[in-house]
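Next comes just one chain, in structure tokens: the form predicted alone.
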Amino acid sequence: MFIKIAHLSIDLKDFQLRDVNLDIEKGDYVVIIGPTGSGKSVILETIAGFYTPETGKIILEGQDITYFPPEKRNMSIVYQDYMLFPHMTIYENIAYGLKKTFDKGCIEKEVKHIARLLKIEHLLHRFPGTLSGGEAQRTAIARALVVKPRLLLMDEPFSALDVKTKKELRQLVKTALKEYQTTTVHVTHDLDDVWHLATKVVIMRHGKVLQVGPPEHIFANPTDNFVADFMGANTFKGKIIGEENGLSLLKLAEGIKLYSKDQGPIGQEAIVAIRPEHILISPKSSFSHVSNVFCGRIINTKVQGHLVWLTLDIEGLYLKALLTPNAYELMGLNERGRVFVTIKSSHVKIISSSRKDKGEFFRRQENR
């Protein structure tokens, strides 16, 4: 294990971080995501050594660094506001951390290499005040990476940038981190950072870690109602009313019945999650072995990037669905138009119930 965070708790009077546990493998790109005030930055700055925990440990490559000062941890941190030295050139900013260790020739070689990777070699003679936001952040990342830290920490590094610049910078950062083989912990509130960069995602709320895992796993298998909603799923209250052919039969509050491959205690209330991309839409009815087939209407469309978000009304049940613009056009869909909706039982996820032993229930779901 590269980093092990065990039972970490911090009391900052107006905020508490509670019993955080997190394992990070070498080479991981960990994205910590959650709403404002969830404790994302507190975890990051505790790893960096800026906060001393009340309880718990931080083990880095087998060494307990819980009480090490920041300068002894060999970590780099990048913030949203760049924090460049305004009186130094871009070259001098990047080279700053190398001066105590390398001679002039090595420094020049290292600075020019990272500058080429991040496409700022033409800016080395400039000063920070003359740079765009994207250029300044690339400089800050170059300065953090060039010293080859054991761990790179980033706190909302792209949040001040426009969409196009974010996209370009994510790709450049991905390339640079692969070259330097750097383990990274990145705090954000932007799900796009998760999808484009993360090998592991940590979902937080109110100072607690709710779920940890690969993005695709959490996306498809949220174990908490908040996680499902935060990750963009359709979530509904319902009740497990029976079992047919090995499938759970659920009745939602809106009266709609759904079949799910997930198992749960009959007679108990439940939260159901359905991913927007798992909702299949057709303008015509067709025979299908799939249990969940409904007729509904499109009540709203919104084009966002390369996707069309649809809001569907199925007998009072409102669903978010996704299509490509090409698929939307080829099917001849339009607002207020009637559509047929298919949802596979394997895509209807039971993510909680009122059963007392929820922990055992969740464990059974994860082992299915």
The other form holds:
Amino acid sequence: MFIKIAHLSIDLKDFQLRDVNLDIEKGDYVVIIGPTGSGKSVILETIAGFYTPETGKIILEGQDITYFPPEKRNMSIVYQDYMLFPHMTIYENIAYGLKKTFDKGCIEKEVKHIARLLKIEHLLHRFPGTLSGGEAQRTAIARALVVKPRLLLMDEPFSALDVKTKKELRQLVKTALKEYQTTTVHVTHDLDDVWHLATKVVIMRHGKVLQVGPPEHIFANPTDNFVADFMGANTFKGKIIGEENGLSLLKLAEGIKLYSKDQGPIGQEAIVAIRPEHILISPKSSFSHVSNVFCGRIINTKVQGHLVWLTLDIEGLYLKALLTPNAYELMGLNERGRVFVTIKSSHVKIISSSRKDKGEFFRRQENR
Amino acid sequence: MQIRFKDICLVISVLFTLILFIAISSLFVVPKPHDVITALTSPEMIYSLKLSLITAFIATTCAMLIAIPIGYALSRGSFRGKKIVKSIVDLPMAFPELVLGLALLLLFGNTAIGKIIETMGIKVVFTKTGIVVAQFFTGLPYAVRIICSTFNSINPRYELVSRSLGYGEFETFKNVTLPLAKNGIFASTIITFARCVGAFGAVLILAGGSYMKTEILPITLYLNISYGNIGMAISSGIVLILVSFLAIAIFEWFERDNVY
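Condition change, the form predicted alone to the form predicted together with the partner chain:
Below: every chain and molecule of the assembly, starting with the one above.
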């Protein structure tokens, strides 16, 4: 075990952690997700050593570091609001952590290298105040990664950025992390971070860990109502078989073909996730221009609070969908009834396109 | 016509500013220029100005050296009795300077601490050292206040980032916090200095207002008013006003861009 967090509890009045247990393997990309105020940031700052837990232990590579000061842990932290030192240039910001141990020549080489990797070479002489959000966050990530931390901690790193920048930055981070082989813990409330980055998801609420596991597992098997509402999605196994008009074409195990806006190498096995509220249902076929339109049958309905859960059967593919009781009434739907199902290609998420890793992960889970 | 509350507030503030302005300008208008120049070049005035600047400089330096750690502790620390420390440090700001002077006089004159300091060869009561001490205690609360709010305005996460990159607490303070607090510290120095130069009551009680011995600018004003020497009194008033104006101007200048 790379990092073992055992029975961690802390009470900071506004935020709490209650008996948090978490195991992290070397090379994991852990995404902690939960609503605001669930104690996500506190867990990061406790791992980093900014708070001392009341009970519990943090073991890093067999060493108990629970009471180590932050500067002795070799972990870097990246915040949503960048926290670049405003009185230092971008170069000085990135070099800051290296200055402690390296000589000048070595520092320059390292800084230049990571600046090239994160595409901020041209900014090195500037001051943080003049950067855009995306540039500032790339600098913050460079500053954190360049010291080759044992663990990289990221607190909502993309939340302040626009959608396009977010997308680019996720890709860059992925590349950089691969090169530096950094184990990462990333806190977010954005499901897209889970889709694109996570190898392991931790769901938190009110300072408690509700569920831990690989993303496709959690999407498919939420253990309680909150997780189901928050994360619950239809997941399917399939294969990327082609590309058309910039969309990936997927063939699911059940034989159905789906278009997705997410990209992946052709020929690779993939796991696909579709959230129930993203499935559009109509009694008549009216969205013929949209990529994914199917004809199916309602095989089960369940009213839960203000929502109606439908189970649909599309040529042997079972799909959960969500409607308001009003819409259900208006469309005159009933059990066993025939419906048309539309799914936008941007709502078909490829959550994993690497079969080998996942296989190993599942085996590990089973061994436990 | 309806008179709005906002307008009433505006009229009050304009009237008050006007009265204050007339009061201040009368300092410059009432005396004859010739008298002022004579007064300004008199040995007493030169002595007083010099002593004022030297004592205020020393007192300010000491106050800043103490105020930075106190301000940091009050801003970042969460310790038991923090509120009490804060109120005691702030106390001199609220209670009469004369009482502060009296308290200091008793501390240095009548208690064991005073005796110990005296055996070390430092005489505080009725000496120039006393001026520095009185100014120090008058200025310190202002210094602590401004520095504390400066540190409060710096996001502690800057420090956390620095710590996580391998720097200890003091190194982080030196490399990150202090540079970020630079403008606030400078502003606080200016205000404290202005406060030290203007300190009167505490200085009068602790150091005594003796002519050409412990005579600083406010004392010069006071002594000359009591002799009926209006020219001298007004001149020292003018010098004092100039010092405060300068201080406020510099303070505003640095406050302007003190936000990171």
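Rigid core: the largest C-alpha set superposing within 1.5 Å between the two forms. Residue numbers count along the first chain shown, from 1. Everything numeric here is computed off the predicted structure, so don't read it as measured data.
Looking at Ile65, Val78, Met231, Tyr91, the entry at the hinge of the rigid-part motion between the two forms is Met231, while the rest lie more than 12 positions from any hinge. Two rigid parts move between the two forms, and the turn of the smaller against the larger, rounded to whole degrees, is 123°. After superposing on the rigid core, the C-alpha of Pro276 is displaced by 2.7 Å between the two forms.
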